[in-house]
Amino acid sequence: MRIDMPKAVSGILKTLQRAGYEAYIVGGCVRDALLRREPSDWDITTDATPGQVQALFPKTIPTGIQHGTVTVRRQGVSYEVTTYRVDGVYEDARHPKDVTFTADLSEDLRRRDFTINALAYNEKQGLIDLFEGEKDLKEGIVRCVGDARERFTEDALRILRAYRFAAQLSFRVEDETHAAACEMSGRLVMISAERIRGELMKMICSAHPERIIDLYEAGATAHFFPEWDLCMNTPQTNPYHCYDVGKHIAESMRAIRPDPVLRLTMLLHDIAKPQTRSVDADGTDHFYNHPEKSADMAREIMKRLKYDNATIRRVTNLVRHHDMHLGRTPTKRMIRRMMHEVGREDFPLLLEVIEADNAAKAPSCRAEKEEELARIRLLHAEIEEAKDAVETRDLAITGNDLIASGIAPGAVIGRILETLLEEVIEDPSRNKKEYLSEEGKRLYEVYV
């Protein structure tokens, strides 16, 4: 077996080996190469100490030198070179208190999380597989190295990583590993929100975002995303749905491209349905005002998981409008108004969200919405081609133009521009500087 690696990586291995040290590529890059996937990065492990590594290469960065990691720069690319090590006691369910360098590769591989990540390779020795990782790759299994409870005790984030790898690779979590995850999931409360967010996003942006259901079944989401557990236990007994809320959300994520904002929107678009559910006399479920409530809950969930403000704004905007209805015969005026409300940039994303939401509903109810969406997309394309104004920046006049025409600066300028935009949304032919200037003066007399 041979793994083709970049020349820079091969060169680093050879430099270390010529100096008398052992050196291998290790972990995810070996796993991905065996799966015929393009590795995203190439990690190297060696028995050379960090100081010895630094002495061999002219361009290095001591990125994690206390844990044995030196970054070697080659042709503008960074490669992490880490000394074989044995981890000390884990006191925070995430990081070892200290590490001890070792000259034994097997000790280094033994501390790793899963068998499929405990693989090493170089061109001389070939594949080093001490824990049947290659067999697990062939069988599609995610299995802890050694005792799963010990691995999860050391680092509780590995619970999420197990199911994330399963989602990314279309694998299953091995039974003993799953049992240990169920038993140890409470330790996730010790993990930072940022770390949890990172694993969650990798999972929902994978080929199988619906595998978030596995996290629920392992008891993991109860400790960082309890709102999801409620969705998994909320039925939707009405003509529009064939799944409970959780299953509907999972299917809607599958139905949309793996863009982080879009997948996160689908994860949260119906998150308030458990709180808004009501049942009428016929036993039919209703979820009145759930888009607005879901947007509010989505904001709080994302804040809790430390998402950036830009992502929070975009996702809550899409969640709030995901249930948009323009009827069977939408018009350009209606679409321009909705584009103004949602924003020109987010409107195409909203159409994707609505399409994915519809794809996860009862088959008998999809056709009408598909026709409506096709009509909206056609009219939207015509609006964009015509460059119709839907935001104040699209107007043929600016605030400075209004001031130059004699209108006093102040808050009234913004009010006038918004009113002018309302007129132009109704009738795009009015988006002419001369008309808007005169209309602006008239509005100023009214407003002051």
Second form
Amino acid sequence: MRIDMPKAVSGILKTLQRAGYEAYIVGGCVRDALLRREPSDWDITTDATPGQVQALFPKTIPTGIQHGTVTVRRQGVSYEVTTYRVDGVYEDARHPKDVTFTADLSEDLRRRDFTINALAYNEKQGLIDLFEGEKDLKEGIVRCVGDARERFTEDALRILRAYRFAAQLSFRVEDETHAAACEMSGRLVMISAERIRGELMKMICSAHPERIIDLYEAGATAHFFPEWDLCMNTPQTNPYHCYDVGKHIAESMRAIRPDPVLRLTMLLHDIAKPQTRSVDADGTDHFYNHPEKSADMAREIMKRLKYDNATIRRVTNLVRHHDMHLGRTPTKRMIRRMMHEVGREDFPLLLEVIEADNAAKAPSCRAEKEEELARIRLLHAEIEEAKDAVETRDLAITGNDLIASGIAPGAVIGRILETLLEEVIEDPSRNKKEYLSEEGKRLYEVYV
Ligand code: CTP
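Write the structure block of the form predicted together with cytidine-5'-triphosphate (CTP) for the protein whose form predicted alone appears above.
First the chain shown before, then all remaining chains and molecules of the complex.
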């Protein structure tokens, strides 16, 4: 068994070994290489201390010296070289209180989370596999190294990591590990929002986003995303749906490409259905105003999990409009209006969202929406081709042009531009400087 590694990586291993130290690639890169997946980064572990590593390489950055990590730069790429560690007692299920270095590789591997991540390799010694990680890789199993309760006590984020790796690799979580996760999921309240968000995103952008259901079953989502648990328990008995809310959301995530904004939009698009559900006399479920309410809830959830403002804005916008109906015969004018409301950039994403939402509904009622979408797409392409204006910056006139034509600067300029845009959306042939300038002056007279 041989692992092909980048020249720079084998170069770093050789430099360490020639100086009399042990050195291996370790963790995720060994796992991914054995699975024939492209490793995202190559981590190196060694018995050399951080100071000894710094002395050996010309370009180093002391990234996390207190944790034993030195970044070595080679041909513009960064590689993390970490001294074998035995972590001390974890103070708050997050940060090891103190880190002790060790000269024994097995001590280092023993403190790692899963058998499939506790593999080390170099060209001389081959694969170092002390916990049957290779067997678990072959069988598709995520299993903690040693006692699962100990591993989750050291770092509760590992509970999410177990199901995230299972989702990314199409693996199953081994029974003991699953039982420990169920028992200890309450410890997730100690984990920072940023770390939880990282794992959640890796899971929902994986090949199996629907496995967020496993997190619900392990009792984990209850501690950072309780809104999801409500969805898992909300039926939708009506002609449009064949799944309950949770399963519908999970299927809709599967139906869209693994872009973070799109997957997050699907995760949150119906999040307010439990709160908006009403049952009529026939026993049919309704969810009035759920897109608006879901957008509000989505914003709160994303704030809580510390998403950046740009993501919050885009996802909220898409969630709010996900139930757009343009009917059997959408016109270009209707589509331009919608593009104005949603924004030119987000509109194509909205079409993807609507398509994925539809794909997760009852098969009997999908065709109509598919036809509507196909017509919208055709007309949307024509609108883009013609460069029709849908935002004020697309107008053939600017605020400065209006001021130059004699209109006093102030808030009225914005109002005039909006009205001009409405006129142009109705009839794109009006998007001419002379017409807009005259019309601008006329509107000014009306507005002041
Ligand atoms: N690790 C651990 N416990 C954690 C995080 C990481 O034991 N809570 C160990 C594992 O051995 C893991 C290695 O540190 O393989 C590197 O961690 P990380 O970069 O987070 O994960 P990868 O396994 O490299 O996978 P990915 O890059 O997909 O996150």
